[in-house]
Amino acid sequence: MFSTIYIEEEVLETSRVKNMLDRFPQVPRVVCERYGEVFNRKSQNFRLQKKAPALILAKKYGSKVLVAPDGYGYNDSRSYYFSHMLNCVYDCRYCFLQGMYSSANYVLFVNYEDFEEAIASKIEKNSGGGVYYSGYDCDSLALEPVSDFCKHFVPLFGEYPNAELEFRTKSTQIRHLLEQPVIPNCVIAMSFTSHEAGSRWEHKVPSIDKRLEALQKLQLAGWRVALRFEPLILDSQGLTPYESLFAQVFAKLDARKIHSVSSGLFRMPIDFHKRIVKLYPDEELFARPTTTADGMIALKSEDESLQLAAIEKLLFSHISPQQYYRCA
């Protein structure tokens, strides 16, 4: 799974690290005293990193929850983000991380009590609410089963039934959601592309049906489950691809279940496209044509808001438009 572990001195004796260490004993091990030795070096490249990515076990200083990005979420309440992990254990070409970070390596931060004060800190100062979300700088399921990071940090949430916890995820590893006592305040938040979209530029993500599976039986498990339509890229088989993937969703989910629903176009920051496109020079995705405002840049469509809402047309023909949002 990993080309090499790096760990820093100063979690080096946890009994955290330990444990993860122990489930890898033929993987080459690395002290370092900063995780920024290994990350943040010069000359690497994305790309080639990819193919046999390193892992390295730090500790997180700084600020640990902060405020979520302007549409990123679907409450009005306060949004806030918190980071376990940078970098995704997925590989899907349209993403911003390759944009962000010039390695492709994976940080874990292991410090989980610290993050643990810091949210509820944050919770406490918020009477009690707001909303947190975990994965935006990765997937927050996909390495759970070496950083059994949702069985650690669901009973926290549990402490605090007017805050609300949203796992973002592509992963199907949620073996330790179904083995804890469902919460009512914390959402399972699947991603999704159509399937033409998915086979193109998401590698190594799991199947739309296992994905589905898995978002099934926590359903039926009794967590509450929500959908991620992101990003929609348009193409010139309109609608079709997703009156399918509607479908084949709904066909598997209870709708009226549905804790909500969400879609958004592609956005990145103009400087992360960049360093993208130098990546993947030869990628059609990024030699079309694109538009900019704000720092952000968009691919270019004369019809985008129309598409945007023929999708959304078909999404109310399975869910109320209570239950949806559009991601800025």
The other form holds:
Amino acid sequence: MFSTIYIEEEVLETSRVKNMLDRFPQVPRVVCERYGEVFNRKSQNFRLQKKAPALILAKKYGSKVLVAPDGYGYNDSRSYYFSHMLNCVYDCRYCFLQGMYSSANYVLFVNYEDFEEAIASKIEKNSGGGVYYSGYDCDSLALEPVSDFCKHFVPLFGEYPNAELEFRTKSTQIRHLLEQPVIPNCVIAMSFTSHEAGSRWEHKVPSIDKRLEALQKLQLAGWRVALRFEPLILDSQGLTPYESLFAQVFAKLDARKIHSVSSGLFRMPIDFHKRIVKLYPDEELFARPTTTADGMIALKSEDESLQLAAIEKLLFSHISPQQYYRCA
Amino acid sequence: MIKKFEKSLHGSESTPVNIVVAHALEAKALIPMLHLQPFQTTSRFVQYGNSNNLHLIVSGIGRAAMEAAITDLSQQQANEEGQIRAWLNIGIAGHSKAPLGSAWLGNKITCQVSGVSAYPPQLIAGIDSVAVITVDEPERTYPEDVAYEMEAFSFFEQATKYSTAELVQVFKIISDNLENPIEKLDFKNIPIWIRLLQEQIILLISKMSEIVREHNDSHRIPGVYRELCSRIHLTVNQKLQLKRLCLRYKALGLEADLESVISLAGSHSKQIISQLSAQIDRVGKQ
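Based on the form predicted alone presented above, generate the structure block for the form predicted together with the partner chain.
And the full complex, kicking off with our chain again.
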């Protein structure tokens, strides 16, 4: 699963790290002082590292709960995100992480108690409320069997019923969620793209069927689930891929109980795009004509807003407009 | 096993790997193993190569010698087409208890003088790895459970200026330990140990080649770019624009269209670039 496990000296002797290491007796271990010695150094290549990523076990210093970017969430509440992990086990060609880091190794911050403290403090500052997103710099659940992340963090939100926790994921690692009591203020938001986009650009991601199966189990167990149709990469096939995707999704889930549904077009900061183009000069997606506005790059499309409106109309044949928001 | 790897190494595929050794005795066993021939050059460093693009340079002992050899070789091989090479340092090292002739890849290289460490990303499975400390004088007491040697840190630091860290690796062969101190090292054993490690060395070179070939293929600039650069005057900025346009045509599966678009545009650089841009914006839009 990992080519190497790097461990920061400071966390080497913690029981959480020892337990994690026990799971991988065969994987070579290398001790480092700080994760920055290994991760995101110049002269590293994200694309090459994706061939055999390493796991880095580290301690997170500094701010642990950050203000979410504008338009990230589904309502006007104060929104924050926290990242117990950097990088994702999946390999989606459209992902901005490729342009954000020069390293594809996974950094797992193991000082959960410090995160917990920071989250609790932020919730209290917000009079017990706010929305807290996990899964901005990683997939929330994909490494769950190793990290026990949601096993640890869900109960915290049980203590703050007015604060909301959202896991963004494409993972089917839901065992720990199903094993614990449901809390109503935790949302599991699963991302989907069309079959065609998935097979072209999403590598190592569980199939749409498997993801839907996981969501269905969660929904039947009483968990609140959400759908994220992002990024929408519009092409000459028009609506057809989305008609079949939506039909498949809503045949499996109880649409009325879905917490929220969002869609968002392919967008990324210009600098990230530049770096990704250098990494993947052979990728058709990054050779397409683009437009830029406000520091962001998007694919050039004359009828983008019409197509997006048509996709939304399609969605509204399955859900109510109140359940929907458009990602900025 | 060896045959399979040897086949890939000596077949028609390119092996864009630079092997750097400090001592001629380390080169001695590698030359026949890798079918290398003396490489004629004006460089002050002894070099060997083969028709598959595999290259070996003898740097001399110590950090400064290593730095100079890598700089020299990289200048000799410089190209502006984004093609890179892998770099592999093969050399002897000491360890407190590791058996003579055993070998590892370096997974952490620390410069004893500065205390700074570097971490070669470990992409190649099947070869054990160890931490390495680069020292200025031979280590005789081996206080830590690491391999002690004299060039790896400079090698990594210098070679990563010309390639990506994933393609810069050090392979260390144990030549001395507490029971067999360095003063008693019989130099004749060095080529023998290296010969015995043939399977690992060939595996390493084959896998590094595979990765670098894949990288270079994805970054290959269509030949039209080079042709145009030699035919018409282009500013540095225009060269960059043209390179990116050629790569976009290739990524969109339109490489074959490049020449016809260029021929229609005439011989003016601005016109060529604007014609290529307009055409790709038309075709590439979904």
